[in-house]
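What follows is a single chain, given as structure tokens, in the form predicted on its own.
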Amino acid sequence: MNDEELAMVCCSDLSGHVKGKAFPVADMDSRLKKGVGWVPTNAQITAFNSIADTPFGALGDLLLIPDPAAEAKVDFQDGSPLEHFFLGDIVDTDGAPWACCTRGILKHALDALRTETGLDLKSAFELEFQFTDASIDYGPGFGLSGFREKKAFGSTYLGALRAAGVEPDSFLKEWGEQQYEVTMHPQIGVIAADHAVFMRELARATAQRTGEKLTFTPIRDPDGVGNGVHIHMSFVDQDGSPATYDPGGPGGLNKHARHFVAGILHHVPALVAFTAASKVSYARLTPHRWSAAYNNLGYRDREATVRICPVADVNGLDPAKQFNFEFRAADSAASPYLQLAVLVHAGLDGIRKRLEPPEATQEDLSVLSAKELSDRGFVRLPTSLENALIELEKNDTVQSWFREPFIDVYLKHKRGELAYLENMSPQDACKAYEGVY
């Protein structure tokens, strides 16, 4: 029998989940001029693979376009078919982008940062996510036998990366039970993000050969260890030349580096409603969790919303080829193109509205009273998803920067998912989004 070869086309969803339809690769030619065609209601479908309250109904329709350059083809060598799939853009059957495509927003995003201040976004992903078999030692945090008990799954791993286009940075042995985290070397524009795609989706193919389970929730249990995602960013001016750093600035940060950070901190309680997109998301940003609980900007502080990153002045290394800084309220209950695309309008706002970041801190801001906080510009992050929902209800700017009738399908969604989790616990919740992540 002669197997067909096939290919998927896929979309980063509003849940964060890869959707697709596959088509025979012998179609290839035409399949990348006209992609499959699509439905509107699909954005409704949840987390949960419940259908949120939609707007659309069953009507309309839509086209999902591969892009060439987004393409994803591991071999595994292992007897398994081959990993064969494409990213791509959802567009109305005219062409035109669609206003709830998730990798269409971000190319928006990123479009209007270069037209408005001559610089490209370099962004890099860091992810955290845990194995699921409790029966195995794991070793301490960071340890060499944790290393060694994933070196076989890390080194599979990382080729399939490496297959896809991917430069892995790093695979390590993280603190938390059964964790592991995976970075990524910075890349220019969208590519940063389909390569967070990438790399979720590659850890389940590879997970899936090798007969192991792990999951990318942001928390699988209300007392324990989070995942979380890490957002690194830096700017390149025309030429590619580094346009982040100037040691003169506040931490090191240049003038449109600072008035972007400072954006991201005056519309942050707004975009957690997308960096940090489940009900399980806020048990995870809370103090002493080594995540984000506070606007704050934080100087090398690894519970700063906005964190300055430490360069390394050894060997005659160039500070300014290295500098960036990270934002840190963001899991993987979410699309890695919405998650960058909030981001980049917010800093884009701070850059037009020339604002300016707080003094970077260096100390514990949850021992300070209500008044400290307050005198300091400092707010706590909203503490569920239903108030950063609520948040983003009340802030027009952030609404501003999307097309109709994205804002209202959003909330739907969100507020869909909600609906499902409504009668569990909070334990009952995390064993619910471990088994979609």
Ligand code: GLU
Second form
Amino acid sequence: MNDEELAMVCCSDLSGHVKGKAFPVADMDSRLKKGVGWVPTNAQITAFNSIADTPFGALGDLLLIPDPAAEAKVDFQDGSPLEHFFLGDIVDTDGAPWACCTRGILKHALDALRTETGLDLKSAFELEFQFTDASIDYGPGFGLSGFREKKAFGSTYLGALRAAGVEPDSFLKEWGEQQYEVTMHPQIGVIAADHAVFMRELARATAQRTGEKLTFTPIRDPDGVGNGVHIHMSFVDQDGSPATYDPGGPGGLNKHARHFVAGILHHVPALVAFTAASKVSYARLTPHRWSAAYNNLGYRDREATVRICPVADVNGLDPAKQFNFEFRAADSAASPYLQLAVLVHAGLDGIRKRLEPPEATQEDLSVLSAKELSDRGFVRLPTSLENALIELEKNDTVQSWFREPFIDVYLKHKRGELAYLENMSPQDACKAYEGVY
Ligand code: GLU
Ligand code: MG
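I have the form predicted on its own already, so could you send the form predicted in complex with ligand GLU?
The next block holds the full complex; its first chain is the one shown before.
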């Protein structure tokens, strides 16, 4: 008997989980055209596989169509089956983009940015994760011993990324216990978020084959270290030239970048409902964790929502080509498509309204009084997912970026997720997320 060769087409859904249907590779040509059938209520399957309140019920039909430009085909050459999946777009049966397709939502945001400003977004994801086997000595943060301990994993993992078209940038033992970090080279447009999905899924695919266990959960213990996602952003113009840096601008930001960052900081209380989308994300978004707790712009400050990153101004390297800023109030319990989409929309709103960011901080904002904070235009980020959802409900501008019924669906989804966790202690909620991310 010959094994049937299978490939899968997937979406990154509202929970950030990757789901879809597999089909025989023999049918590739027709599947690339017609995709697979998909069901609207699938959007309401929460991170815990419970079904949140759904406006769709048992009704409706959609198509999930693979994008040949977003194909991961990796042969681990260990006798295990080929890892083969596509990311795709969810559309109505007449081909119109579905309002709740996270990838379509990002494409729409990137199109708006290009149409209104002539700029394309170039972005890169930096992901932290932890191995869960506590019996191993991983050594100190950034240590050679920790690298050596996981070198075999890292080599296989980064090889898998490269095979899937991701350009790996670095792999390191992060500071936290059992914690590692992986970064990618930036990509223009939707591919950056495709690659963020590949980075998470191929880490899991590698671990499954090596017998290791890891988690991308935002935080494993309320008092422990967080696993962040830092989203690096810059712009290129229609010639592909860098368009973010102005040596005379504040922190090096040019006019567009300044307004874009200001838009993100202005809307961030509502944006975190998408970027830090789990209940336990808010244990990470607290001061003194090198994550983000206020709506501040940091000049090389690792406790800022947006940080202006350093450039290597050495050996004749061009600062303009490297210059970027990173959004730090994100984690892996969310879809990278939604994360990037809300950042682009918020930034574009900042450009439209010519918003100005506050002066970049290089200080501990948690020691300031409430009055000092408000005098300088700083707000504490929401301290719970429920509060972030309330900020989203209050923010008509953010809601206007989406087509109906997305906001209603998303709010119901997240409230369904919270209902599942209702009677759990913070520790048990952390355990629940660790099991599913
Ligand atoms: N682990 C920190 C976080 O939760 C980030 C540490 C760093 O890379 O600066 O975001
Ligand atoms: Mg890190």
